[in-house]
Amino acid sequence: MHITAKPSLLMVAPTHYEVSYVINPWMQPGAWGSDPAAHRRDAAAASAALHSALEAAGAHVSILPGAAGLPDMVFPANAAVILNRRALVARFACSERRGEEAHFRAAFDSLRARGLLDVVEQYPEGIFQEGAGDAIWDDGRQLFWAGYGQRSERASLAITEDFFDVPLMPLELVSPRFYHLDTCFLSLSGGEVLYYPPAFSEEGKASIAAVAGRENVILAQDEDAAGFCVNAVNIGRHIVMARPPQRLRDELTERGYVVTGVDLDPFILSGGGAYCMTLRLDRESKPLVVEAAAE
């Protein structure tokens, strides 16, 4: 892996990807099993298309090998929370994914050895938190939007906040269909947030409106959420997402974004989209500017 001045994203090769178990309502092992060879070919093509779209949007993409028996490693957003060259490695709630922890920890330790990260630690044993999928950095507001209630525990919030020493806005997820925040919430570079209201508690929806400002809220519709369009990658004014409905594309375009749709159907069979398939390695917070008091 090599980090450049461009936004740096990690993907995992889909060599070992398959849909062989069910840990969320979207997973369809039966559909995968109807023609595994064809689905593997389609997954390889979809991963390559996402890679190309991200690079066209201005990112540098590093590819980490996957591991046999760990098909969901292709979703590295869940591997860790990373900010300011500090990585906090996930603890997975589902036993099917816990084997990923050692592989990702080794990858981040390698980055640290090469001087590309400064600190690599892990959430305490028994405290479940599933990485950047439940801790979305908002560069404009300098805070994490942090999901909890499905996979990540509320107890993880204070650990995230203390480790990175930045503010955090908790958002409770109330639907098993939207088990990570990134499936239903997207923070955009212009200050807008795109989110799917049925995934959140009333308190969470009120928090989003209060912090983002109602003028910055874009409400995702059922078809956007079902198509994993909210699970998108924003790089500057570019948004890369699973193929969006024309209405959503038009709304984002009117707000000044360039939208690239990618066929990610093989990964939607497992409940993941563009954001799930990436992990941003180089996010940095900005120092607070304290104005001197007038004498």
Contents of the next structure:
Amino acid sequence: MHITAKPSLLMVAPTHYEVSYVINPWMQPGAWGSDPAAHRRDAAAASAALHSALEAAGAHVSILPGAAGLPDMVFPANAAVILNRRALVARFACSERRGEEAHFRAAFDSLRARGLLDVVEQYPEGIFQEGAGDAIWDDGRQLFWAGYGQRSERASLAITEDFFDVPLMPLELVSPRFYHLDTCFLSLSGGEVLYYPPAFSEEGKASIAAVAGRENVILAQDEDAAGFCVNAVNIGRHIVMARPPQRLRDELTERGYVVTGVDLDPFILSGGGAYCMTLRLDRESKPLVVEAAAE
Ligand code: ARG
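For comparison with the form predicted alone, provide the form predicted in complex with arginine.
All chains and molecules follow, beginning with the one already shown.
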């Protein structure tokens, strides 16, 4: 792995990926089990297609090997929250994914040993938080949008805020189908946010409108949310997402974005899309501008 001047993303090789248990309403082990060999082949192709689309959008992608028995490691967005070379490793709410913590922790420790991260810590035991899936950095506003109420707990918010010392906007998630913030919320480089209202509490929707400003809000439709299109990776003017409906593609294109659709069906079978399949390693907040006292 190696961090360059390009936006740096981590992906996990899909070698051990499968859908073998159910921890969210999208997961279909029966569908996977009907032809595991074909699904495995399709998953490898989908992962490779995402990798190339991200590189074409200007990113550098590092690949971490997966581990047998931990099929959901292909969703490293849940592994940690990372900002300013500081990584805070997740605590998974579901026992099925807890084994991932040690693997990801080792990977981040080795990035630290190589000088690519400065600090690696973990959320305290007993406080569930599922990484960047529930802590989305808004570079324009210099804050985390933080989801809680499904996988990540409300108690995790203060820990995120303290560890990174940046502002955070809590958003309560109210639907089991949209169990991570990244399934229903996307913050874009131009200041827009694309989000799916039914996933949020009234208070959450009001916070989004107040903080983002009505002119910046793009409402995702049922088909966008169900197609995991909101779960997208934004790099500059590029957006890489699971194949979007034409309507959504047009709306984003009109706003000046270049949208690349990728067939991610094998991963949607586990409840994940493009954003979940990546973890951004090089996010930096902008230093506070302090008026220098002239001496
Ligand atoms: N099967 C995985 C789970 O339920 C999917 C995770 C998708 N990741 C995400 N950031 N939304 O945990």
